[in-house]
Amino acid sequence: MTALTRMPLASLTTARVGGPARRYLEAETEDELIIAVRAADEAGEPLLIIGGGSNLLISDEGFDGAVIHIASRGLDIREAGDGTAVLRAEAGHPWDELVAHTLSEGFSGLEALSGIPGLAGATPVQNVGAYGADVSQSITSVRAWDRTERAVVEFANADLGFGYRDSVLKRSTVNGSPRYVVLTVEFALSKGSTSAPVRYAELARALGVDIGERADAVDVRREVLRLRAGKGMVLDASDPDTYSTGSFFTNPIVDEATAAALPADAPRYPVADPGKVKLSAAWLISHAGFRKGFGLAPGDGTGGRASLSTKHTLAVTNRGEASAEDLLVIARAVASGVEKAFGIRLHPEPLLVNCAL
C-alpha cells in the first residue's frame, strides 16, 4: 500500500484543484482499503475517500488528515439461465472501462451511462445518471465497510434509498468522510445487443428512435459519447472545458406553485414526489443572464482562470491555472444570480470538501 505525505490532491481530481493531504495512501485491494480505514479511525484521524475525483471539489488548503485513494480493480460477470447476468465490480474499477467491457462481452443495460468519469464504487453514492438513465435502475447490491459497526455490510437496492443524485451512502457522508466505504457493486445486465429503453429526447433523436424504444446498445454508447464530447463532458487533456466536476448544479426540485411562476417555456419534468416538479438548472442559469464562457471576460471575477464551460452553462471549468476558490467564485455568482432572478437556490452536485458555495 503506497503512503505519502503532503500529496497534492489537485492531481487526483478532474477539476485539477485542491491543496495537499497531510497523509495519503493508495489502497489496491479490498483488504488494504479496510486496513487503511480502520487505522485512520483508530487513530482518530479525519478521513477523506477519493475515487476518480470527478465529483469532488477540495479547498486550496487541502485536507488535514488521511486521504485514501481507492485503486482496487476487477470485474466478474455471472450469467443466469434466463438471458440476464450480474456484473460484480471492485470499487476502484474505472467506470467507463466497465461499461465498455459489458458491451464487448455481449451484455447491455449500462450503455446510456457511457463516458461518465470516475470509478464504479462512486456510482451508487451519487446515484450517477445521464441521458435518462441512472445506476439505481441496474444496481442489485452494494458491499461496504461500515465504519460505525466496524463490519462489512451488504445493501440491496431497496436499502440504498436512491433519489435524484442521492442515496443513503451520500446522506451519511460528511465533508468527504463516509460512514460506508464501498467495496464492491453488483449490476443487473441483459444478454444481447439490444439497449435498455431510450428515455432521453436528445439521445432518441440522435439514434432515430422514439422515447421508450430500444436501439443497438453499441450505437447508444457511440451517440452518448459523441453528445457528451460535444458538451465537454468526456475527459480530454487538450480541452479546458473538461477540467471540471461535470455538472456543478443539480436540477432543482420545487413545489408546483414555484414552477408555475416561471415562464411557460421553462422546462418541467415529473418526479415521484407528489406536488413537486423538477426544473432545468441549465435553463435557469442561461435565462438569469449567464452565457457560456461566463468568467472569461474582464470583470467576471477570476481573471479568466475559471469560467462556465464554453459548450454549456452547467459546468464550472478550470481554464488551466484556477484555484478551488476561483471555481467557487463563478459558482457563487451563478447561484446568486439565479436566486435573484427566479427565487430558486441552486445546490451543488459535487462534494465540497473544506469549502462551501
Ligand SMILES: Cc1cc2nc3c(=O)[nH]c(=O)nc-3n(C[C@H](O)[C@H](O)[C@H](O)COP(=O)(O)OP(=O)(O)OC[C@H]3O[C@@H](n4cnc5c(N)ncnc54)[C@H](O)[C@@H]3O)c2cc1C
Given for the second form:
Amino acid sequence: MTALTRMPLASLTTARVGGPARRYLEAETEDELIIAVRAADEAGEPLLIIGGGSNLLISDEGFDGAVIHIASRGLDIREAGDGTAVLRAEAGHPWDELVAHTLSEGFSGLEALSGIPGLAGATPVQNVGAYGADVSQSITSVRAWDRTERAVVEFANADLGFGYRDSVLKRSTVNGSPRYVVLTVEFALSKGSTSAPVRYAELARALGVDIGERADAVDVRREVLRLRAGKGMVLDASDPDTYSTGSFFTNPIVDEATAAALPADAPRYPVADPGKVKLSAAWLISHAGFRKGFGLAPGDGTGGRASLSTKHTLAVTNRGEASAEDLLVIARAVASGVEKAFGIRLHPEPLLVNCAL
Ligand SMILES: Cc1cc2nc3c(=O)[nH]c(=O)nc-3n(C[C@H](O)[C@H](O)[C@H](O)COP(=O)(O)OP(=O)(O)OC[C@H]3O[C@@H](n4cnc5c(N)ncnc54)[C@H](O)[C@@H]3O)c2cc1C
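Just the form predicted on its own so far, so send over the form predicted together with the ligand.
Below, the chain from earlier opens the complete complex, with every other chain and molecule after it.
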C-alpha cells in the first residue's frame, strides 16, 4: 500500500483542482482497502474515498484527513447458460474499460453507459446514468465495507434504494464520508450483440431506430461515444471542455405547480414520485441567460480561468489554471441566475469537499 503525506489532490480529479491531503493511501486490493479504512476509523481520522475523481470538487485547502484512492482492479464474467451472465467488478476497475470489455466478450446491456469517466465502485453511489439508461437497471448486488458495523455487507438491487442520481450509499454519506465503502459490484448482462432497448430520442435518431427498439450494441457504444464527445463529456487531455465534473447540476425535481409556471417550451419529464416533475437544468441555465462558454469573456468573473463548457451549459470547466474557488464562482453565478429567473434552486451533482456553493 502506497502512503504519502501532503499529496496534491488536483492530480487525482478530472476538474484538476483540489489542495493537499494530510495523508494519502492507494489501496490496490480489497484487503488493503478494508485495512486502510479500519485504520483511519480507529484513529478517528476524517476519511475521503476517491475513485476516478470525476464527481468531486475538492477545495483549494484540500482535505485534513486520510484520503484513500481505490485502485483494486479486476473483472469476472460468469455465464448462467440461459443467455444471461453476471459480471463482477472490483471497485477500482475503470468503468469505460469495463463496458468495452463486456462488448468485446460478446455481452450487452451496459452499452448506453459508454464513455462515463470514473471507476466501477462509484457507479451505484449516484446511480450513474446517461442516454436513457442507468446502472440501477443492471446492478444485481453490491458488496461493501460497513464502517458503522465494521463488517462486509451485501445489498441486493432492491435494498439500494436507487433514485435519480441517488442511492442508499449516497444518502448515508456524511460530510463527504461514506458509511459504506463499495468493494465489488455485480451487473446482469445478456449474451449476444443486441443492445438493451434504446430509450433516448437523440440516440435513437443517431442509430436510425425508434425509441424502445434495439440496435447492435457495438453501434450503440460508438454513437454514444460520438454524441458524448460532441458535448465534451468524454475525457480528453487536449480539450479543457472536459476538465470538469461532468454535469455540475442535477435536473431539478419540482412540484407540478412550479413546473406549470415555467414557459410552455420548458422540457418536463415524468418521475416515479406522484405530483412531481423533472426539469432540464441545461434548459433553465441557458434560458436564464447563460451561454456556452460563460466565464470566458472579460468581466465574467474569473478572468477566463473557469467557465461553462463551450459545448454544453451544464459543465463548469477549468480552462487550465483555475482554482476550486474559480469553479465555484461560475457555479454560484449560474445557480443564483437560475433562481432569480425561475425561483428554482439548482443542486450540485458532484460531492463538494470542504467547500460549498
Ligand atoms: C466529462 C464527464 C462526464 C460525466 N458524465 C456522466 C454521465 O453521463 N452520467 C453520470 O451519472 N455521471 C457522469 N459524470 C460524473 C462521474 O463520472 C460519475 O459520477 C462517476 O461514477 C464517478 O466515479 P469516480 O470513480 O470518478 O468517483 P469519485 O469522483 O472519485 O467519487 C464520487 C463519489 O463517490 C464516492 N465513492 C467513489 N468510490 C467509492 C466506493 N468504492 N465506495 C463508496 N464511495 C465511493 C466518493 O467518496 C464520492 O462521494 C461525468 C463526469 C465527467 C468528468
